[in-house]
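This document starts with one chain, in the form predicted on its own, laid out as structure tokens.
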Amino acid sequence: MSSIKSTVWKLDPHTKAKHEILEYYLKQWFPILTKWSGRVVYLDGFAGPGIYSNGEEGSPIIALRTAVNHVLRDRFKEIVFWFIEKDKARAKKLKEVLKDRFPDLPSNMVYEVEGGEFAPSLEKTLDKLEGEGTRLAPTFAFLDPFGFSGLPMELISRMMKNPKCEVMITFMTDFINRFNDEERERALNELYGTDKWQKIRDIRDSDERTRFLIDLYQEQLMELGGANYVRSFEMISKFNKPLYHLVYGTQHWKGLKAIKEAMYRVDKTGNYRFSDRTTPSQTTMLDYGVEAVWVAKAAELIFKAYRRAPSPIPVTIIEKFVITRTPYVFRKSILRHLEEKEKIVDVKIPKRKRRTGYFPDDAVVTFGE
């Protein structure tokens, strides 16, 4: 589906977004797995030939860099990065520029370039293991096809299922909203692991066909990969263009955490534009240039749920509930807000005495109506 035939190719704005996202990820997800897992590993399913056509970096070489340059880089026990590519001349220009690039690894990072398609390399070594009994290692799964074929359902669902492994996933809504025929169908089943994406066929509006489209797959997501949660982030150019949606899918609400994280300090260089999926019904557009602003909006919604509680509240439940009930990241600023506006009547610290705009992690507040 992709027009792009060349090994190389330029860099697009918004790709650069993404692979800065990828950056502020990866280099807080290498210190905390590495720290419970003696292995880790970075799978990049649709790598690329590892730069572009003014010598930018591409995934691959990010996320090597990242971790070589980690200033935790010598207590990781292993990463092993697994770069998959199916063109050929793509995948000898990636063994090129990481041979010329990262000449002595670290002796606890190992890399492998293995040339084929994205679905049967992991399945043939999701058959292997599962054959000898055992499982896949903690795993990030940076996808990013330029299509939506070749990333099946059943496939990420086996993967996600093995503990601690966690996917970002390009998913190009637009293309699937204007590519849906019956040629196509057999894909499209693959990509959902359901037929029931058709029902966009019976959809006119469509901004309500997209939302259709990716609240399917993140429910697909939740139902068949095992992910408790998932989360979507339409990336939007400046030009209030929609361009596709990053799937960001996990085990454990910490991974959520730093994931938002990422976008935070992505979205705060005024560069790019980002919205939130929290809910099926809701999207919100992330503006994280106004501290005021966003911080009113993320307290607002916390007195809302917390107002009538009838015993008084950890702050760490309410930092849970903000980065997997709410569109925003968490910050003590927004308790300091609550406590202005007089929401918050009460703090107490376990034997010590607090100050005003104090909310240690062991606090537990009370609201007021």
Ligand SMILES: C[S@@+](CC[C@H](N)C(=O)[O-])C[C@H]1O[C@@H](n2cnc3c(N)ncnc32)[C@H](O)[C@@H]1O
Given for the second form:
Amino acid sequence: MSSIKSTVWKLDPHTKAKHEILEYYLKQWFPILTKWSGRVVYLDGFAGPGIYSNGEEGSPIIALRTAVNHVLRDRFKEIVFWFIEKDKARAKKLKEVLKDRFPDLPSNMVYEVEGGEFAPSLEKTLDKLEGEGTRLAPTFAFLDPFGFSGLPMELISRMMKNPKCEVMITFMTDFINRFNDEERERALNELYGTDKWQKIRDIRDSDERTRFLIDLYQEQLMELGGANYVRSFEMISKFNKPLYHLVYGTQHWKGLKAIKEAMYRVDKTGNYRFSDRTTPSQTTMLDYGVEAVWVAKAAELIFKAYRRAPSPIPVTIIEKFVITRTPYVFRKSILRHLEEKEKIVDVKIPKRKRRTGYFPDDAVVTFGE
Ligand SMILES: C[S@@+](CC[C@H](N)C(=O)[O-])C[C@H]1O[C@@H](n2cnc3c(N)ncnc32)[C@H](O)[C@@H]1O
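With the form predicted on its own in hand, show me what the form predicted together with the ligand looks like.
In what comes next, the whole complex appears, and the chain from above leads the way.
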């Protein structure tokens, strides 16, 4: 499905942006998960050769480096890095690059390169674990294929049903929009876990088709995979060309918080724009670069949600609202904005005096009308 046949290839700017998101996410994910779990797994199901033609790092190297250099690395209990790569030459290259870059890993980290295909490899592992009556350790699966085959929804759903498992998927929406012919029907049925995607053949408008394709994929991840939070970010180039969607699915809102923070960091480079599909009928262009603009928009959404609340609202509930129900990241500056505009009329914090603009996590907030 891909036109790239060489073992290594040139790094695209959008892949670089995706790598930055992955790195910022993992910086937050490793400490969060290793705090509560013994072993955690980083699964890179379409791992690639580990290096690009000008020596830039591939996703497996980025993930390992992030863990090895992490300030909290000594507190991690055990991280298993599981890399799967179908192409023999790329798998071999990956092993060489890993050996060269990480000759001695800390004792709490281990990696394995499996030459083979993602789906049968994961299936085999899940069968084995289920046969033994055990479960998959908390896993973050980065699934980054060139096209859309070899990524069955049924398998992703099966993995997501294990506690604390999450996915970040490169979803080639544009590619599917263009190539959904009969030849690819089987792959698409597998990708979605349903044949409902075929409805796009009745939709004329290309943007509408894209929206339909990504919405259905998200719905399937929630319905079949049991993900509590699914969020997709459309990667759009600076030339306003849609590239693909990064689809993220998790069971916990703190995962969503971490991925949004990662997006926020990368967007500030100014090179990319992300559109966030918070509700199926609405796409929001995120302009994180101009804080004054998005803070006011986020504040408005909070005010609308809580202005008639019968009792004061804890700051932590407002944070969760912003993370799970709006396209934005949470910042205390949003609350300060509401206080300045007199839309927050009272703030209480236990056992200490408060100065204006101070919103500690244990504060409760009363909104005006
Ligand atoms: C987009 S590249 C991965 C890039 C890598 N994740 C990174 O960010 O550096 C996709 C890789 O998946 C491999 N691949 C294709 N089909 C596969 C499958 N079914 N299972 C595992 N790997 C596959 C390709 O050979 C290719 O190296």
